[in-house]
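One chain follows as structure tokens, the form predicted on its own.
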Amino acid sequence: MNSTQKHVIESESLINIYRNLYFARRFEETLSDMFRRGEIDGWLHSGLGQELVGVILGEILDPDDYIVPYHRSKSTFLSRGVPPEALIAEILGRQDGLCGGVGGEAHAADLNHGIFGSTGVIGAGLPIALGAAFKQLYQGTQGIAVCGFGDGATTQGSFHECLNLAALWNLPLVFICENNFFSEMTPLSKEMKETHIAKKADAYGILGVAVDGYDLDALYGTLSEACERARDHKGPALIEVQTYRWHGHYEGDPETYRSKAEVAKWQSRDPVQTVRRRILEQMILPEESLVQLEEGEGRRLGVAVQTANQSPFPSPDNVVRNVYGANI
């Protein structure tokens, strides 16, 4: 599938790529600072570099479009136009979060945008996102879905039970690999034999491609192209983005499993600069503009935090809220 030279990035696009990107990367590290401050109970686990492929399904999907995201990738809600200060204050067990401060950091939704929710639990997410994409060819739509998970959950009973399903019934629905070559502290080579996740994809007869996570063209028109295949009702696809999480599994991994060389091999490669470097070089905004987008951005980002952290904590009443059997 040669999807870059389908799917040109307009100018508009591309500056709003960047406005969501670093919005995404400073969301991650303001994160990560309130929890070395202690601000933060519980655990946090960073999508730092991870960011690109949320605010491209951001940028590419359709309102009506479904997501069951990653549980790393903040940027796919921050994209879709989550608020930031309800997806903050969802972290920080607040009652103004997104599920009233009782789903957390990795257990967050938000069906007024399409998101289904994210979950800790591996593989959990692909029968949801299963259920989802045949609401949307049951009902006879133009929609689709989209599945966000780790390369630790491709070695689960979930993930080939819903690509075979998903094959069997030509459902709408994406999933998307972020292989960042770790599941927890474990490389690749040692959670599977054959370590091209994309290549899966033969055995249920579907799509199967494996892209460069940090090339934002590639990337851009292999979800793009994908997307499009799947309302068009030409099958599912299974997507591995090659990505790297710039820190540990949680925050506060020690990371003896891997080298500092590693990490800061993948850094230099950071898509944020290189979307910056694009814009500046192909004259579609001066530096000036940039600077002041990103002052702007930081700002939002500064109110968001402040708002998130006026909320005050849930009644013990809303523990139970929502949760099967309680009133049983």
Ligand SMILES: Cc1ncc(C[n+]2csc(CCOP(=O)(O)OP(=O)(O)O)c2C)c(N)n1
Contents of the next structure:
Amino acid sequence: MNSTQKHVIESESLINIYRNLYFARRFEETLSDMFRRGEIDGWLHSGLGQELVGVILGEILDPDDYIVPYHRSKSTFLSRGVPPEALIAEILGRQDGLCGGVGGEAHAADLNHGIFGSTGVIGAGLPIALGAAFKQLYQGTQGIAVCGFGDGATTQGSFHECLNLAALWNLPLVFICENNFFSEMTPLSKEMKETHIAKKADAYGILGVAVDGYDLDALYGTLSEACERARDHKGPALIEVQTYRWHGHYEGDPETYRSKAEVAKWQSRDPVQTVRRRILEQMILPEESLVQLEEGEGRRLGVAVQTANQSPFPSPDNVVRNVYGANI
Ligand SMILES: Cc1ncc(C[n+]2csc(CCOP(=O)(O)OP(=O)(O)O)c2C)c(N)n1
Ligand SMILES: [Mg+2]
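For comparison with the form predicted on its own, please write out the form predicted together with the ligand.
The next block holds the full complex; its first chain is the one shown before.
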């Protein structure tokens, strides 16, 4: 029996997944529109097209598990129950943001939801996740840690060091590489000689699985299986989720390095539509109920944007608050 057969998605989960997926998609689209209108300062790294991984993690993880997200993981925050207004406020650099507006998009964290900070330093999340998983093991909890990162991060030394130690110490840790086939503007084949990322797990003696990130059942089954194994202390795993970002590396990227046809090919397999169709085909909900659900999520997002926009910018006096050694 493979992991897909073993982990059938129940109707209630499917509705939850759709709700979170729909919300995450609208969230990404809304942020992108706001950026284009000049309402967001700095950078924005869209997770449009990559939302499903975070949504499934939201469905399968326990509240006591730890997550170390990466710079495109907005759906992970949202599906974990982080208030959307607090995430938007953080991205806008406002006082009521998750980190008081000083972390921004790349350094958002929410320890109340077991989410350690993402980081703008590629590959720097892995050692943080290693520590989080070590804590779970050391304290004898039932919890695990999961760590998200991109294909580019697998070329960093920290990736190899952390896989080695996680394997050696048999940590309850799942490494999730969101392989979107580019690191900034560089395609996978120019980043590394061995492009089968999951195979790199072999070198460390841990499980390595590559999965189609647009195949709902395969992704749900693979992530569920890896998390269960880690929870049962059967070892860490490296899961390579093959996915695709629909926008450029950053909003405004001219995207001269890939064809419109390639983007369209992935878009034609949109997971949001796949889950929606499944709900209708299995007669879990009728069309009218789905439309109602979508309208409700749209209103929830509208309120979140409005609330975040009403939050003031932090006072300059706060700039060194929580900075280690600032008052020495
Ligand atoms: C240590 C380090 N090197 C380079 C950069 C510049 N940089 C920012 S995002 C990025 C691409 C990362 O690619 P990947 O890990 O595949 O994630 P993706 O953006 O594709 O989701 C790079 C190289 C950085 N932030 N940190
Ligand atoms: Mg990438």
